[in-house]
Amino acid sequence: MQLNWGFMEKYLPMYIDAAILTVKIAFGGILFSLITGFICAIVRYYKIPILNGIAIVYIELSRNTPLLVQLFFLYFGLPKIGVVLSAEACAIIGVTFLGGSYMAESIRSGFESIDKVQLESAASLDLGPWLTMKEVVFPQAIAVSVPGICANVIFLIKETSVVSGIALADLMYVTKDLIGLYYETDEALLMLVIFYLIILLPISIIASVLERRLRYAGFGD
């Protein structure tokens, strides 16, 4: 296979500026994901009336509804009511909006692998149900959750090649015009590959090493 080094060469500025665009979305949409998640997940653990209902309703809409099609519902279909947001925010609020649901059932499995003998000694204790979060549930929730955090953080990073539906100049919008316009379909392909592992390669790296100081810690076994 011969490669145009020279057409990679020219449009490889682009590609820096749409890995930029990918991983500001994914960060954004990250951090309040995990917001998002860790709320739904306390209203769910402790069973809040109401809440936990509009909890359990927003997961399920979340994660059986795919991504692109809350990306047009944000884009296409808010403006008709009047509420009209830049491409980049709909990306961001889409992605908090799927990543929010797989976040919170991570966080709630890690809230609720916590042994019921601990909770009653932190009740004998006279803690209260906020010390009893904070030095006894929190700690270990995160530690047992953090897998699953981690392989949604990567998921969701990965969704974010979507969002050139509602064109967004995201490294998968950049690939296909190119494609499109000079038929360099493995320049593009490969340029797209490697792009993606410098960003995700780093997030798997950091992620396993987290995985195995936990499991030598003594949690998630």
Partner chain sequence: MQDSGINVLFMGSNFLRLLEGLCVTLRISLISVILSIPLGIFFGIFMTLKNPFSKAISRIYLEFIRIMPQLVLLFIAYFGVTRAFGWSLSADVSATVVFVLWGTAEMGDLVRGALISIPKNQYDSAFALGMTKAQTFIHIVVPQTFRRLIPLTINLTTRMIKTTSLVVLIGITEVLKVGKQIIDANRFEYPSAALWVYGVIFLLYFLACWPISVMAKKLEKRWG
The other form holds:
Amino acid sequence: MQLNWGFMEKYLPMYIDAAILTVKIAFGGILFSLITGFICAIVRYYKIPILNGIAIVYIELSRNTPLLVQLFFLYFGLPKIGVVLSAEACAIIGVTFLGGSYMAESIRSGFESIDKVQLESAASLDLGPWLTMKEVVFPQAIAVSVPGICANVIFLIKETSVVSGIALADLMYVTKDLIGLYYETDEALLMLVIFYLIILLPISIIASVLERRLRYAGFGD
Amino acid sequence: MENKVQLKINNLRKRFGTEVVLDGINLTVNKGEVVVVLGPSGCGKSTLLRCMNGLEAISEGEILLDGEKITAGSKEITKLRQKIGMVFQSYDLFPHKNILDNVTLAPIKVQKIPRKEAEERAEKLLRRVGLWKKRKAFPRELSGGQKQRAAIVRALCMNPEVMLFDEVTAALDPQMVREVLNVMLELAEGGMTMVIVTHEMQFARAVADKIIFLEKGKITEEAEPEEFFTNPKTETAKEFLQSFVYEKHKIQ
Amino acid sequence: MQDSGINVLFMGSNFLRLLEGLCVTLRISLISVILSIPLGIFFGIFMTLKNPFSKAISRIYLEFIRIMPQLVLLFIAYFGVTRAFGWSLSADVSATVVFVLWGTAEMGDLVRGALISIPKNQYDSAFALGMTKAQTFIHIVVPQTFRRLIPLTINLTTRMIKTTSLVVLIGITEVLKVGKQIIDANRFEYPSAALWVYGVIFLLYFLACWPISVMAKKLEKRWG
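Next block: the form predicted in complex with the partner chain, after the form predicted alone:
What follows is the whole complex; the chain from before opens it.
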């Protein structure tokens, strides 16, 4: 396979810009996913009336529909009722809508893993709900949640690849563009793979190290 | 009949890597004899039992059951194992099968006896340990003591000639220990050849015909129970026995 | 809502066309799942082999498939393989190949996880009863892994269905593409059609995946 290095060099800046966009959307989406997920997890854990029902419906809707369809609805559908969002905003909202439910389930599984006796001990010490959450539940839950959260982070970064569907110039979009314009398929695909590896490999390594640490260090037992 | 040799171990050595776990074990178990293996943790008791059943390959020496050599991984091993029942500390019933299926699985699939016959055999044994009513229950629905009794029945259902017990009460709550030990006592009285690893000293004293004291992979004492418990010969055995005695400190 | 864009759905065979579009993705996912299950079982058993060579190969395969977005894999299969080997794979075929490769990796990992989650004591107990390795595998290992695997496999199916939505991006005419055609055809009469069409597609996907997820969750609870 003879690679056209000149071509790759020429379009490198385009890929870098695209990678930055991918990272930006992923970062924003993941950040808001964590917030959404945390709120939903709390609502589900304490079974707060009404909100609990809403959270369940949201989680099921989000987990059982593809991101691409969510994006199409946000980007092409919503403007028809006057809600006009930029493609980038749609992408971040879409990733958040998808990621929030995944984060909620991971965080909640951490909460659920806490032994009931821990809550009773906290109650017997008269800690109150806020302190119980902050000092007892959360620190223990996070250790259980982290592997799931890490897996979600990687999953969400990968999912951002579909934002090219709403004309955002991310890595996929640039690649498709270059293939269509110049037929330098091998080079464009190679750069696509390399750029995704640059973004995902370090995160995946950090995630597996974190997971191993937590599994063996844990809290005592 | 009395002195027919059932199980014979000649100069058995077992190494894990460079670590010698069992170092020159010689042991004879006669038919109908109950041998209790005692010793501090990590002395190789469990490994010894696992070797007797061919679950661990031995490094040197030989183990003979009715004169036939037990070799881990050999073709004959599955035949020989049918003559040796083994019960483990963690019960290890098959979670996807109910109690009756647990205990009849091996007779039907391994010994190829008809289901009806296997179930009759199982009924007799399950009734004896008071579990016939629970035959349709799954392992997760039983208490630890019930599970362990079922595990004993599972091994007995193969009509073994020798039974090996590896700390079978170690994971049980105190009130459940008794029900399991009773089953074992009854078996011993019935003339079953047994090798038992346990930490229940009073039980050991009552059930054993012979006590083996294992220390760092070697048999350092072999004695009748009364002799061993009243007058242990080695220092380690003395200390070991002392660790089970509780005395209130005298107030000065 | 200035116009009644919802009417677009009931015009002519529009709704039927959307369903047909959905069937295109469902068909690809179903074929992929059906092929992935047996291949994944083999791959999962292959991964548990102690041979360092087979371990390295399966590891690299699994990690590469896992770390790449499925859309990247689709692009490689559709644009890259066609050129590199001179095969001209249709979009359908390349999509199926990619989803089978991906499904095999995921299924394999599930099978491996289920196999190694069976405690060593279960093997020891079976051996102690005189069972051979084959008997132990058939009577003890397979039934236990099977129970663990069923809900996970069903879950994989919903993931597969969601992921096949990507095929529109390599030009397969599936539900999103049909939706776009309907919207474009009615651009002037019903400007708000997009809201309804994409809303319905959203719901269709939900209706396809949700019952499957519920079933998986129920089975997981019962057998977990």
